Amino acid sequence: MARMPDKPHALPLARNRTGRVVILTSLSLLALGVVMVHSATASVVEPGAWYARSTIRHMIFAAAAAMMLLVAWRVDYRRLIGGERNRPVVAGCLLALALICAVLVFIPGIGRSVGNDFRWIRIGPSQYKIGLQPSELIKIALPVFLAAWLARAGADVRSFRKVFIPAMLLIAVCVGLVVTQDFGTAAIIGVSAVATLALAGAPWQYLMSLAAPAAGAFYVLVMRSPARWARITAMMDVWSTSNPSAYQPRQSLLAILTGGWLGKGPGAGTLKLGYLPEDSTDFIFSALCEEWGFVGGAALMGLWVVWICSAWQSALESGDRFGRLLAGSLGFMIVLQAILHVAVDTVALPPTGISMPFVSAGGTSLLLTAAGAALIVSVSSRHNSPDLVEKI
């Protein structure tokens, strides 16, 4: 019997329905984001050159993310784990780069503060206002590495000493570098990493043992922090006038409620006129509901339902363990962020600075989310059956 070639093969998009749906829904979300970011910031006067305007930057990054999605899916995801022993060298290098960038944030002169938190590394001249957010790199790189590491030849995911403990130490390092500056992103990183272990088949008793450390971390980082605890109490009473932290969730809720069923119309929102903070990032769902109403919000959630179903189908159809773990973990991470964003905007959770994937303004987030979606499409386009593949 003839041996299949080792060169990367892929189904073309014309024969890959799952991949087409992921790409089309992602592009639809990107287009919606361009419209909403432009609407949310239309009333804000931004001095300086044209390239320093947030709307222009967002359009450029959205176009780059679309190009990333349309081109990067052709790269075989199996290149992240190669060699005869399937060592995750490439995935490990990506994670190492993300960790190095996360450390550089704390170095004076390199890291840039936003709201008294050092989250960014400045790239290029300051007038361009372009930066790199290392936490976004870790958010993508960690699930990719864990999927590659757990799928390697000879990996025993049920081993407590050889797999679970090293994985927990790595997750602790990644979360620890982010949590003091960006609690919401750190929570997404930790939960997504644990979900990757669950998808790989780690015993549930191991995963349940994390409940006590998680509760301890919540007590230290939230209950012992006056600012974060004030957000918890604000969530329970958004109409409080004595708690300054209630302002954001109150304005978010007002934007959603005043939108009604059909909204005020595109560009006609009034809460964005200096009343709703972070209306182009953390609260863009509220801004959308004010202008497009319940129907617009439901349509957005419908797009996300289609997206996650397609991502999950990509994982189920994968012909190898690494593909299943990669598509499943990345799909879970991206949708978890979308769910948390909506939960914050509807005051089901306290404000945590979580943006809406593909939709909210942000260059690093857009590009890396598009890269994650491209990997999911890459998984959906590769199968083991020789009669289903053809060279790109």
The other form holds:
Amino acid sequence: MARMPDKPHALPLARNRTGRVVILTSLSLLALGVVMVHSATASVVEPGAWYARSTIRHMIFAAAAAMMLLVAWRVDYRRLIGGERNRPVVAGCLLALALICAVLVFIPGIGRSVGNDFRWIRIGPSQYKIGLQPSELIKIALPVFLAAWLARAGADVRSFRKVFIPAMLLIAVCVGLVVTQDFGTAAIIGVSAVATLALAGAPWQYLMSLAAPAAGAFYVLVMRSPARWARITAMMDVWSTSNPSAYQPRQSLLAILTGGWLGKGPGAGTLKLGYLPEDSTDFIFSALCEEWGFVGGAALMGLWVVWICSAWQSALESGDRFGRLLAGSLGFMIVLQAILHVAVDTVALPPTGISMPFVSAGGTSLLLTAAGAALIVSVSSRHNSPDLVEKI
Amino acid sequence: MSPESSNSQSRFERRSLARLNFLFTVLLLTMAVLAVRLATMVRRGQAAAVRYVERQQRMVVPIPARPGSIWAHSGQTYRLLAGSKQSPGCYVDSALISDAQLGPVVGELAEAVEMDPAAVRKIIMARRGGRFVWIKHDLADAQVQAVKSLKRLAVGISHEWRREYPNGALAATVLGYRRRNGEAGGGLELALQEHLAAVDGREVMVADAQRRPIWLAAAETIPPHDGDNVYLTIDLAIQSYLAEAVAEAVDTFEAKWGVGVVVQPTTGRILAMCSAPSFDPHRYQEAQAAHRANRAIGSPFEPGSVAKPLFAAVAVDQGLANYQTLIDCEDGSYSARRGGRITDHGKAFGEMTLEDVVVFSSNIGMAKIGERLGNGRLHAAAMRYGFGAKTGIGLPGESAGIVRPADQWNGYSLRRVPFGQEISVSALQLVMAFSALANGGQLLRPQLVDHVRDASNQVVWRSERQVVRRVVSARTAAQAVAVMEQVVQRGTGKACRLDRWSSFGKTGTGQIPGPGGYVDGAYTGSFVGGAPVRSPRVVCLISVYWPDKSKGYYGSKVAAPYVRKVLSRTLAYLDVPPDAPDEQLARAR
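Moving on from the form predicted alone, please list the structure of the form predicted together with its partner chain.
Next comes the full complex, this chain leading.
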């Protein structure tokens, strides 16, 4: 048995078909996002410096995300579990940082509210403040940490006390920090963390035992909250004018319906003129369907299918457990978000702010999703390198 | 590493792979389900959604078109009788006012338009959610500025057309009026609706959610179509002469009402038409309905002796008599078999010529003419003069008068229709019948509209002289006018003798029928006169209905002096060369 090389050898993209497809589909989605964000915000007059305009900011972030995709995959994902020492130190630090940020959101002066929800922290001198959404950071950091922690040497995934309970506590903390401010993101964090556990091989009965607490949480958080319950009923009857929550799904539905099969043409949408809310983020799929029609919507979903398959492929091809777990969890998390976004926009789910990865405007989300995709490429580029686990 | 451990390791790996495959299969399937959902949504059809979206983002701004104006002659030019001007009003889009903002908006708005805040609030609450709610019409300039300076999206200024009548009550009964909403309320305003009506245009814009217009939907935008301008034959000066005269007559003799018409006999053009009492079209709501009626066309009355020259002319025209035929006037009392008793209102005429019968207005003489004509020819003559049929002037509320069917006429009718009983005629019918004698025997259709111009000032309609029928020959007509000149010279119409022009005319004092016979002491005093005799330029009729008997009721007293006033002022205004014998003498000197 050969010793593991100190500098792991990375397969170049030219020989890494799966990684290439992940990068190309991600870049396509980014490009589509740039076009759609421009179209959706075309009617909005924004005063201030040119670099402060949302279209320009989106372009800058999209360019940065593209750079991230093209460069960051060269970083060996195995550094996250500390190489040979096989301790998830880096991943743990990442998650700790994310959690600290998530707490900072609630501290006045640093946290910045959107509506009544505190989702942002802003750092820096007043004019050049950089906004950061800690929930986005948690979304990436939690699966990464869980994957690293569950794939570490000696981890007994089947242990209820040593693995399941601590994992659940960690997930509860992460979800709890986010859920009051952003229900949709919290749901994604929770579901994808459970999926990571499932991929790691946690026994079914453990996972099934989560059903009861989940139902309880649903009852407390949704059915007992008039605002959230109104959103559920709004989804049932979007034409109700007595329910203000029905406005968003109604406009989303109108955008898709008036778009028809072929759409109104790029830039020709009219619901973006202030009627369709959050058209550059939460409802960008509807805005796309209005302008590009079913054909455009189906093409976007087709891109996602390709993306899903290549992420799946890179997980399958990965020779080591950590790689498989990492690519599977991150892939699942990103796709889950895309699916929930489409489901909300097609009024299959009640409206809750979920942006589409790579496409929607939002700097933190773009960069971190790109980082996630880069990790998947990183996994795929090392699939035939010697497996850490087997070597030990 | 034991084989068992390796074995369990690989089983664990297989399970892990199976879960990976399972989860990603679920993701793919979900994506496929969503794609199918999208397809079914789109397939369900978009017509309703398109309608909804259009309603949501379309902003329709009406562009008011100006209704046509009505103009009257004034010398060589035209003056405005009725026109529309834009008047600013204030409205709110109450859907843009949240409940929290309602209080401040109402307060500011009430101050700006100088209204009670409670009243403003009441108007808004009555149509809460309405996108266009009028708050106040006809704002002053300062109020408009105040409303604009509020700079509230929900509050706006809109303009409406307001009808204005610069000459006030003048010719009001002919013009009619318009209600606040622009709807015509009678008279020419109603009759000319088809010309005056404006078709409002509209501008359709696509607006964003803040109701800011984004672009114009040019294909759906309709330009406004202004109404046509109508130019009347009515002359403002002559109208005012007539209106003054009729009003004075009605006031002086405390009559129920009076009417007057001035017509150009050669063309049938109505130069003036009025009825008193009248009303102010700006304040039509305050006027009695009866005062808004145009009685010159809508209130027929028994003409009385005014009818005599008309039927005498028919008898002469048909060769049954000539103006020199001697007629026995029975010394003031005549009782024919099945004809009742007829008197000459206290006068006893013996045998005299038909000319004198007309000049001195003998009822008995005219009864004898009726006997010569017979009911058939008499009825036909009344119909030929246009009695019992509308003149076709085209005004709403015109009456055809009353001429009973010929088979209901009897011995009484035979002897009474010739001096103007048993038939009712409108003032317009009567003056048109006299115009027929004055113009050489042709009954003309009265003209009130000279021409109509569209918004681009192109003439779209022009009136033409229209002959209804010939009534008597030109020769008989000339003789009839000559006889009527004698009425003015030496008969009952001396009060209408003009200083500078020759004139002709006929008095009439009709009785007013009521239930069960004529009402005691109720008369219609009329005079119809024209000038000059050789080529009459104008014919004028004034009738005074039911004057106070103690102040006078004979046409020679209650009407003739006023016709004289109108005629002399009108002839001077029209610059007609004087032709009276004295005047000619004076000029010869």
